[in-house]
Each structure stands twice: as C-alpha cells, then as structure tokens.
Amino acid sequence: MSDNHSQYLPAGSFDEMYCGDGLPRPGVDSVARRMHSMSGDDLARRQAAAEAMLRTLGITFAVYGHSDGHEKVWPFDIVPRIISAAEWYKIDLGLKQRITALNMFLSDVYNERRILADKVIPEDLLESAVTYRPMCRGQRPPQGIWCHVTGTDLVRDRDGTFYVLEDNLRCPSGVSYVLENREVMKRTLPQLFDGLQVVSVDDYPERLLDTLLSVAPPVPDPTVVVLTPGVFNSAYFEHSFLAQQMGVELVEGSDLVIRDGFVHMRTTRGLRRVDVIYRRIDDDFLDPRCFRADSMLGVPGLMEAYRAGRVTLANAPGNGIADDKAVYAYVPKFIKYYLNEDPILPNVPTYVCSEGDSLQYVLDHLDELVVKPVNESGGYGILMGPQSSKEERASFAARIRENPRNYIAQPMLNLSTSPTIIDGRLEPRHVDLRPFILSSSQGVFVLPGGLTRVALKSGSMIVNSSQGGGSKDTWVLADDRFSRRRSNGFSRTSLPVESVPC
C-alpha cells in the first residue's frame, strides 16, 4: 500500500469509503484495494488525463461574473463515490415516495385545496411564496404529472443517515454531468470496474424521452423539443447535450410561434408543430402575456396553448411552490397526509422563520445554525452560523427581521466525506448527492446514483461548482436482491451494468 493511501484518515465525519480506523468500509474494499495499488503519481497522471479529456470534449459550465472568465471546464475528481445496493434500495423507495406525495400536493393546492382546508400547511405560507402561481389554479397537466424531472439533494450526517436537504422541481440541472462523468471514468480508470456490478446510467436520455412522449397530446408521432434560454445560460451545455442525446431539436423562444392555437417551430422547411416542450426556462420567462411582460426568452401565447391541452410543458408551470424551502419543511406531513405513510427519507430539521416561536429561536442561535433564503440556489445568500463573524450574524439578523418569510434555518450537519485527489494525494472532502427522478404515467424512475458534488476546499461545506466545488462519479453496486426488488412500475427487473472495453 502506498503512503498516499495509508495516511488517509477520515476527518471526524462519516466517510463514504473508509471507517474511522482507516480501513475500507465493507462492500467498497475491492475499489479501495485497487486505489491502494496506485501510487500518488499514477493517480495524479490519471486525474490530469481526465481533466484534459473534459477540456477536449468541451464539457463546461458557466459562472456568472467570475473574474477568470465565463466558461469553465467541469471540475471532476476520479475517485468514485460508492453506494451499496442495500443503501440505494432505501434511497430509491424514499425518493419515489417523496415525489409521489409532492405531485399529489401540487395537484391539490392548484385544484381542490384539501390540504389547506385541513390546515396541514398554513394557507398564508403557501400564497406568500414567490413561486406560487395563482394563474395556474384549475390547471391539470396531462396524465396528472406535475414534476416530470426532479433533482433531490441528499446529504449524509456523521451517523451515516441520509437526509433530504432540498427538492429541485423547476429546472433541475446536473444530469448531463452524471453521464459524462461515467464516460470519463470508463476511459481513465477502466480497471476499477473489473469484476464489479456497477449499475449503468447510459439509458437516461432514452428514459427521459420516453417520459416526455408519455405525456404528449394524443397525436401520432409527437414532436419533442428542449427549450433553452440560450448560450449564456449556466446550464447551456446540458441543454444541448440532452437534446442531442434524445435526438430532438434544441430551441430558443424566438424559434417558436403560436399559430391557430398550436405551438410551431420555425424550420428551413416551414413551420412544424411542437407537442412537448422540455423547458429549461423558469416560469417567469415562459410567456410574457402570462408572467413577466418584459421576458424576451419565452413565447407569447404559450400558456394559452398549454391550458387548452395543445402542448405539454415539462416540468409543469407552478410546481416551483413545491421547492420553496419553507414549504419543504412540510413535506413529511404531505407524505403522511396523502399516502398515510411515514417518510422513508427524513428531512433535515427546519425552522421556518415566519412561524410561531421559530423566529426568536433562530435569532438567538444564529451561531449554531445554517440560515438560507427560501428561493436562492447555488449556495448563494447562506449564513453558515458556526463559521460566521459577529458582524455577519448581526447583518443577517436584520435581514431576517425585515422579511422572516424569506428565511429558514437548519442545524449545521457534518456532511459525509469522500477521498478526493488534492495535489496528488487523497484527502477527505465533504460531499452531497443529487439523484434524478423521472415521473410519467408509467410510474417513477430514479436514475441509479446521481451527481455527487464535492467541496474541493478543505473544511468547506459548499459543494456548488459555481463556488469552487467539483463532482465525482457515483457508483451504485448491484446485487441479486436489488435487482429483484426493483420490479415495480417504471423500474427495470434486471439492471444493466457497465461494460468497459479492455
């Protein structure tokens, strides 16, 4: 064993690969042994090769306002994060349960509103959310599906328990990097896969297309497009990648027009009807006649065609209310209310600052809590209480008092760590996990694994790539029990595993 590996010790957190004594965890020891057989120099060379490949392939993301430029090569670490079949089985069930309840919640709050009448969630909390869309009242999307594509963020605390950190139901991004990370791993470290049953992720584009086609209006051979804000959007690489992988057109708002109540795409051969739009544009910019009048990104009259059932929008407009961070605190109650089940995956304990005694508690314990604005993303606008200064806490307290509805607070979890190559040696770095979930009339499918994001700065809990974070390939290891269990609805009865050429 090289010194590079023998000196690796977890840093007081649950480590994804090693126990506290530095020995590999059961189930990942075969991967750890193969990593051990490589010197630090060998790892560094392979890491450099992976980064060169990402650069050559043009796998990028955008960072707004960054001093070094707009477009960045996707940051990637070649040491995989391993999840056992038994652990993934629980995650898979928990996410299916959660998305089912959230879909029922969305249908309810925009129609019958039973959950409000029964006072499970305060009506004023719902209707004061900036993502609540009154114009979507009475809306019933095709097949009753509101959240076709979801990215739910999971974290693991020091005791090894997975918690749901937040749900992303509007335009969740990152799945293209899941697919590209796997491809880079197979080219850079093919020997790691040898003899392991690593569940494949390659069929995601096909499943996504099937999901979109399943909710199309009843027309022969429906046309699907991906709607992007354009090349300057931070996720433009993903938009173009998914369109190419699905074999559908990538369009901007200016490429679409409403004719005779239907959506059409401008082509060199004239107008062509569009039946399903996988939109990567937020509600506000979809239709200037319905939402923001100054939007140059959307399509005038799009919502009228949608309400008439002449086009399907995925995800459905209005579903952002379900990823408001204050509404998130009530999801365990949604699961109990709609499904009469206890949550399989727990929430992080959450204080909603606009409710009861929570405001005073949060103000009195700012040095212990993580405080978040309810609709920000990317790790922006957050107070990390235990790492903050007295001046920062005072400034944040003033903002909370001014608009308590805009903030929630949570205890600071000690996120799990994973071995990461830093300057040619393995060091522990904190990670989270974003699995991707597809919902259709056929059921709910959870892509095995997901995007593991890693905080590349020592001690940092901020994993977002826009703030210096990176990513890892996430391996779900299959076994016979896992394959038999995944036999319901939209899931496979036998799982494809990676085949890596010699």
The other form holds:
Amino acid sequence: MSDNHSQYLPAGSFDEMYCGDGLPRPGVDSVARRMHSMSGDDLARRQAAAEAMLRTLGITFAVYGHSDGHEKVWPFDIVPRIISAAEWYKIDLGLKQRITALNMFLSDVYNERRILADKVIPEDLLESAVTYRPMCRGQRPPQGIWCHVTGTDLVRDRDGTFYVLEDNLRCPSGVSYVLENREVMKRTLPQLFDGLQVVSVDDYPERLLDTLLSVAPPVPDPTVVVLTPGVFNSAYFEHSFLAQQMGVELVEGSDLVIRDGFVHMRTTRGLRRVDVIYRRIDDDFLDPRCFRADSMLGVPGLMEAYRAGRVTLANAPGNGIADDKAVYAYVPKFIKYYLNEDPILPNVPTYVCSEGDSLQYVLDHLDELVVKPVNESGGYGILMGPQSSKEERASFAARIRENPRNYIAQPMLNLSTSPTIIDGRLEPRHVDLRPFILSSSQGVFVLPGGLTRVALKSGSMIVNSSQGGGSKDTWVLADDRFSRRRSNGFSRTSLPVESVPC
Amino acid sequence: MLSRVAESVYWLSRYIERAENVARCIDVHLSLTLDLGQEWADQWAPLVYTTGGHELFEKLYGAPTRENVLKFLTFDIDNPNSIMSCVMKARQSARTVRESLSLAVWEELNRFYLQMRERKALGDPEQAVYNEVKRASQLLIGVGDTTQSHTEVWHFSRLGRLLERADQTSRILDVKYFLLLPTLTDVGTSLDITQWSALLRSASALGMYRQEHHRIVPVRVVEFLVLDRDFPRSMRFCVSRAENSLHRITGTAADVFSTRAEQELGRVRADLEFTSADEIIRDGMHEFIDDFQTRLNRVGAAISDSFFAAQDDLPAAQSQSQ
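Given the form predicted on its own, corresponding form predicted in complex with its partner chain:
Everything in the complex follows now, all chains and molecules, and the chain you saw is the first one.
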C-alpha cells in the first residue's frame, strides 16, 4: 500500500481538503486518511466501478455532434468535496437572503418599479437587457414567487471566501447529478461515510413537488408536469429523472394543447387538464404566439393561459432580467434596498462596461481581467485576460467598444482546488459549487451541498461539462443543527418455514 | 397516461420481443445445421424470409451465405429488424419514457443495449450471443412483471409484446412449414422428427409439447403452436392475453367493445377459438397465416388510431375526475 499523502501538493490556491501546511482541514481528516491510504490501483479500480455504474444507469448528457446516440457519461470523480457545518450555515443564510431579494426585485421591476424611481439601478440598463420581457409587465405570479428553482454558482478565492459568481434563475440544471452522485458514492465507497454524518440530499424531489404544488391555481388536486424540449436536449436525463422522482408526467410541447383557455395534455383517455408546468424550456421557446414564432417546442396560447392565472409556469417567464450579468453587479444593492441588510455572500467585484469610467478601466486592464458577455452561459464567449494573446485582446477591445452594454469584467479569481483522481493519483484540480434553492409559499429551502464541478485539466478553471469538466459528490457535514433520523420497531414474528415430517 | 408514452412503451416491448424471436430462429437454425447434412447446412435463405427482410438482404448482401445472413440479422443496423436495430430502437424509446418505467426495467434494458454494443464491437456474432439475447429479453419481462405496477403502462407493454409474439410465432411456422413440406415423404423418419422438433424448439415449446402430446406428429405441432390454450407462445394464447390487456386499458367488459381495436382483436381471438388444426391444414397453412398477419396489422393500426394519434378533435375532458 503506497501513501499518496505526501505526493499531494495543493498549489497556490485554497484547497478544500488541506490547509497550507499540508494537514487535513478539521473534520475531514478521516476522509483524507482513507483516500490517501488507498493504492493507485485501488483508486483506479473504484473510479472505474463508479463509471461503470453511471453507464449502466444511463446517467448521460447529450453531446451535439457526437456519434452513437449523442450520449456521454459525465466524468465523475469519487473524491468528495466536503463542506463543514459552519461554512454551510453561512452559505445557507446568504443564499436565502439573496433569493429573497431577487424575487422582490423581479416583482418590483415588472410592477411598481420603485427601485427605478429611487434610482438604485439605471432604467436604461434594464430596458436594454435582451432578457427583459415587456409582456411580463403587470404579471403577479401565484404567491408572488418568480424564482421557484435557482442554481447559484459560488466560487472560492485564495483566502477561502465564497463569492457569488452568477445567479441562474431561468432553467438551472445539475440537481439530478447531485442526487445520482450521492447514490454512486454510497454504492462504490460506503466505507468513506464511516463515522461521519453526511447530510442527506434525497428529499429534494419531494420538496420540489411541494414547491410546485404550493403555487398551483386554486383547484382541488392540481396536476403537475415537467416540460422538456425533448430527448435531444443536453439536460434530458435530468428532466426525465425529476419527473420520475416526483411521479409526474414528462411532457413535450406537442403533448400539450390549449382548450377553452386551459392547458391540457393528450392522454390515452382524452385530454386532461394541467395546472402547474415545471418548464425546462427557455422563455423564447415557450409560446410561438408570444415569443419566437419559429419555435416548434412550445405551446401556442400558453402565455395567455398563464397570464389569466389558469396555469402556473415555474420558473416564471421574465426572470432572465435578473440573470443579466450587468444587473448581477447590482444585486448587493438590491439586498440593501429591499431587506435593509448587508449581503452575507459577496459578489465578485464587477465592472459594468456601459457605466461611467468602467469602460476605460476595463480597456486599460484587459490583460488582468476576465471579460464576459452579459447573457451567455456554458463558459462561452469569455476573454481570460492573463492567458490571452495580444491579438485576442485587441479584437475583444473592439467588440467591447462597439457594444459596451454587452460586457462586464471581473478580476481573475484563483478558484479553490480539491483532490481529484488523475491517472490513479490524487492531484489538485479547480472546483466551483452550484447549490440549488427552492422558493415556495412556505419559504426558501437550500439543498445542503449542491453540484461541485471540477476542471479535469491541470490548471484549468473551466468547469463546464461541455468543455472538459467533471463533477464530484458534495458533502455537508452535520452538527447539532441537523438531527439524525432513526428507525425502530423490528418485526418479532418469525418467518414461516416448510414443515419437516418427523 | 400520455398518448406519446403509451406508444413508446408499446413499441419498445414489441422491439424487444422481435429481437428475442430473431435470436430464437437463428439459434435453432445453427443447431439444426449440426444435426443435418450438408444439404441443410446451406439453407440460410429461409431465416431471412422469417423476418420479412429478403428484398433488403438481396440488395445489401446478395448470396444468402451463413456469414451474410448472420451478419444481416444480428448486428447490421441497416436492417431495421436486426437484433441490434431492435435493441437500439427499444432503448431509444425507453429513454423518451424513462420516467414511466421502473428503475429496474430501465437498468436491465440499458444493460442489454450495452452488452449488445460490446458484442458488436467484437466482430462476427458467436452463437452465445443468441442465448444472451433470449435471456436478456426474458429477464426484462420478469423484471417488468415484478417491479412495474400492473397499470396502463404495463398493459400497453404487454399488449405490444403479445401481438409481436403472435406474429413471430406465425412467421416461424410459415417458413418452417414451407421448408418441411417437400419432405413429407420422410414422414416418421428421424430426419422428420429432428426438423419438427427444431420448429418446436425455436418457440421453446418442445418440452411443453411433449407433456401434452408426447409424440411428434405434424398436425399436433401445428395445433400446439397455433391453437394451444395454455402455451404462452401459441398464437391463440398471445391473442387472448393481448385482448385482456386491451380491455384493461379501455375499462370495457370482456364481451363488449368500445374501440375498433377491441372489435378487430376480438374477432381474431374468436376465430382461433373456433377452428381446428385439420381445417387449417386442409384450407392451406400459408393462406391461414397470411390472413392472420394481415388481421394483426389491422389490429395494430386500430390501436394506433384509438390511443396514439393526435386527438385534436377531442373535447376538453372532465379534467379533475381522471
């Protein structure tokens, strides 16, 4: 048995498992010891077992242009990313605060517009956002909830501080991997859980269903469905998984039809009314009559039914405005404005190129900054200043000057690292964290942990699955705040057996 | 349940059943070639006829050699009815309705697909592959029966499987019967018994047949595969159990019908119940089977019209009660 311990050297970043002196962080030493006592062969064998399990379960994502059914197993690393109870407590509070403020902002911006009258955010910044939906003016979703499901991206810088990198308020995906990763860990490395209280994540589907039911129109026994663009969508596995876990129908746009102003689905026994749609289709494709006329994925007339309160859409159309990366820069101000509190989780410092002196500053410091388009996801269209060539910077500068509203810039963060199995050895790799948050009439719930994405290439900070990222199970360790469930009452009746003739 | 889901579930179990039957035919034929002489060892064309793909085969391969036929029927994805094509289509259907299946069913089906893919990557099919296909299909049926609630999804799956099986049994019978005819002079010889036994074995029916009829008699073999009341691969058994599922789906009593599908299927079942093997042989086995297959296709079309087609003309239903 070789000791991998000494070979693992966290490099210049905050490491999730080790302190600067190379000793395991408090609470994780048992996991660190067990991981490092495994031989390279053993690590590789367990890693292979986990991957085989993911393949058998068919836990895949679609890759466009990939042969053989367009499916790929998302790389999974068996070393868990561990968060202490104290750290999690703060994240939980910070996310609840942030979602509460964002929800108030959305309600305000599509209705009273107090925040604009009070000049907390410039009006033209809002009106110029491509994700602003004028047709949502005056909309009041049931129970006042806009962001039913949120996936907020957090990163950790050198000193270990968690920052909010972006808010995903439209159709955030990844929660199915949180649940499946845990399942795979339990089956392939059960001994790693010994002596630890890892907070369970498996009540998420139930809570999601409760959330959706809590915003249903006032009918007895409402029907919930999940709306997917179809099997070729990259997150199809998740859509199917959530529908199955909640025990509701997974529908495509063509399964739905509007009759007498209400939404119905086509069943083997005729049309059946639908009351809540957890939609995993972007606003643009929801209703060809309202948004993109060429959309084949949506349901003509859906928005009209929604506006009349005859069906609830989750998340609410129009949320994209709060996802805009220039609007993001104002979220700390929203928290102060609506809640009169200081933000618990800080933003990454952000330069909004369309504002004041920022444009000049950004252009002068392109080689130090990360420049992002305001409305892209998946890590596309980004300039990584310190790693860019002079030509790239020049062409980016031209693009920024042409349309400053479309860009923001942030200092280059050095994401935290976590031990990851690379060729049978543990090496540090950069990670981020996407917790999932549910807002219902009963309040805000944060799923303990979330999705840890890891950049598998050495030194890379790009964790997106479409660009060579993988994922890890995320453990939140329990303390007294989480009570442990116990079962009792065993059967006392013995099993019947065949009677043996004497 | 959603019409789209019903359709996918119905087809997914048809494809699995089809894959199993192709494997059965090949498996039996392979062992038959060991029992019989060179003359028989070259008889590969009938296998292609059984699956109804002879025109495509001639276009793609030409000569029906052992190698060509096995390749065409096992792994060739240009043949829509090859084992590989069926398993791929079944899995693709399953992916689109995964939320309606039990996890165990999905896992077995996915395993089946991955196993076939690995087999295919190894090159030419070995005989062991056909046993694997049969086992995987049987396993899938068993896992479905014990992990899936016997509600609409399960009944659509059973309906698809049984209609496919009825059709496949009739095909096996048709081709083998045609092949065996010229050898009527061999009646009672060991060659004859070997061939009729092979026919029974391709439906896993030999043991059960012997319990019922003891000796191999051609007319009894026909009776067993077409009309037996209790053998689960006989055409009559399949049709009658398929009808049962159809009625469970519609909720209509067994002796009335509310859809054209029930009407058509009820007629097929009644005809099988009130005919005899002697009559079938006297009036022409091939004509009988041809007619049976045409009528099954009509049943399939009626099921599609009644349950799967877009129902835009339907009124908005009593929404809460369902």
